[in-house]
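Below sits a lone chain in structure tokens, taken as the form predicted on its own.
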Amino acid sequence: MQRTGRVFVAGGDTLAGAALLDLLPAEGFANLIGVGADEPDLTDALAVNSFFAAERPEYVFLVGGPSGGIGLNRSRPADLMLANLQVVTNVLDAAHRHGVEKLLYLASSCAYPREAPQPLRAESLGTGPLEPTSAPYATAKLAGAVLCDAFRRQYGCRFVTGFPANPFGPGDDFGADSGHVIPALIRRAHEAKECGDSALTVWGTGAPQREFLFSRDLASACLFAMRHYDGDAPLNLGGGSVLSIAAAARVVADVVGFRGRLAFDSSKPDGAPLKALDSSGLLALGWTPATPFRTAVEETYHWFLHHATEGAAHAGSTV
């Protein structure tokens, strides 16, 4: 990947996209295109094709498409699936048509079967039913990975798929119902502290385990994969902290300064019991995450305090 190349982060308004737009200039990649208002609507095929025809990006990070936590997946499954299918088909088709040198597509660990052996390995993809609470969204993300492979096999396109661990960080969606685990917990813990509540409500039993990855580390993993990986098989982008929801909630409460008890609402779904990635392929290439979980939560809470408003903060997560 040449530092002088024209780089397009497709989905710059997402959590991973914002982190990439911060990281790339710091790493010497100054020729960024399609930033901010210059990015086309990725769900509009004509707009995407016109952008690629005019701007001729050489390297593309495809991290766009809306996502959310269990609440959003339950309330807007059709919206999430449709938008993600539109994004991936539009961008991959345009990238092929206009000769993109290399593309990294960021899928989602939700696309692994619910009962797949842990830690999750690429060979388990497509071998069983998905977690029902996120199946429409996950199906769209899996379709993107399959389409990348199809373009590789039919046309020789250098399209690579990465499956990230659960990311969080500054600029996340902090909606109490729409956000992913960590940002939603941060908002609830902050509001519980401000209101003097005696208990912090946590969705589910607290027993499920998740692998969490700071957004800055995810951006670093994406850039590393773009520069060092060109294999046919999807590459897991993980190596972060694996914690139960209960343990993660205790760290969040401590960082926020909430001193009450945790109240687990078992009427809410847990989702998959365990979701951790086998990222041995990435780690063997020489990449490792740099940010401890507590430090990442502290930085994320600091951002929340300075940027979040009464409603959910604007910015979507990609996975």
Contents of the next structure:
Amino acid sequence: MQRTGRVFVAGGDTLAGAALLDLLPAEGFANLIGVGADEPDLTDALAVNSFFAAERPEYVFLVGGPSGGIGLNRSRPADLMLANLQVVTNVLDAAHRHGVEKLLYLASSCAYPREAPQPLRAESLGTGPLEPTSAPYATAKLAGAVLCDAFRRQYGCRFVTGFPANPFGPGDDFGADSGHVIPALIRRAHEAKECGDSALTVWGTGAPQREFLFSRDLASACLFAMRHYDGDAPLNLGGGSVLSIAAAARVVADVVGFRGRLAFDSSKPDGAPLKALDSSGLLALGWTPATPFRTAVEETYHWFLHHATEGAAHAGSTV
Ligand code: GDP
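Return one more block: the form predicted together with guanosine-5'-diphosphate, after the form predicted on its own shown previously.
Zooming out: every chain and molecule, the one shown earlier first.
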């Protein structure tokens, strides 16, 4: 991958996209195109095609499409599935038509079957039913991975799929109802501290386990995969910390300075019992995550304090 190459981060407004747009210039990639207001609406096939025709990206990180936590997956399953299908079909089609050199598509670990053996390996994809709370979104992500593979086989396109661990970080969705667990808990813990509450509500039983990855480390894994991986099989992008939700909530409460107790709300869904990735393929190529979980939570809380606290008293608002 040439540092002078024309690089398009499709989905620059997402968590992974924002982290890539920070990382790439720092790594010497100065020729970024389609940044900010210049990015086409990825759900609009004509706009995407015109953009690729005019700008001729050589390397594409396809990290776009809306996503959210278990709450958003339950309240807006159709919106999430439709937009993600549109984004991946539009961008892959345009990338093929306009001769993109290489493309990395970011899928999601929720596209693995709910009961697949852990840690999750690429061979398990498509072998069983999905976790019902996120199945529509996950089906769209799985379709994207299959479409990348189909383009590889039929046209020899260098399209690679990455399956990331649960990412979080600065610029995340801190909505108490829409965000993923870490940003949602950061907001709720902050509000509980400010209000002097005695308890921090944590959804579900606290028993499920997740593999968390700091968004800056995810961006670094994406860039590494773009440079060093060109296999047919999807590549898991993890190697971060596997924690129970209860343990993760305790770290969040500690970092935020909330001294009360955790109150588990079992009327809320647990989702998948465990999601941990087998990232041995990526690690064997020489990549490792750089940021310990606690440090990542500290940086994320720092960002929240400086950017997202307006209206923090209104639980459910998003940033
Ligand atoms: P998932 O990996 O798709 O299930 O992603 P989430 O980040 O939405 O949820 C992960 C786990 O955290 C689930 O077991 C949730 O029940 C639990 N959890 C605890 N509190 C919260 C919260 O405030 N928001 C979300 N989204 N999940 C929470």
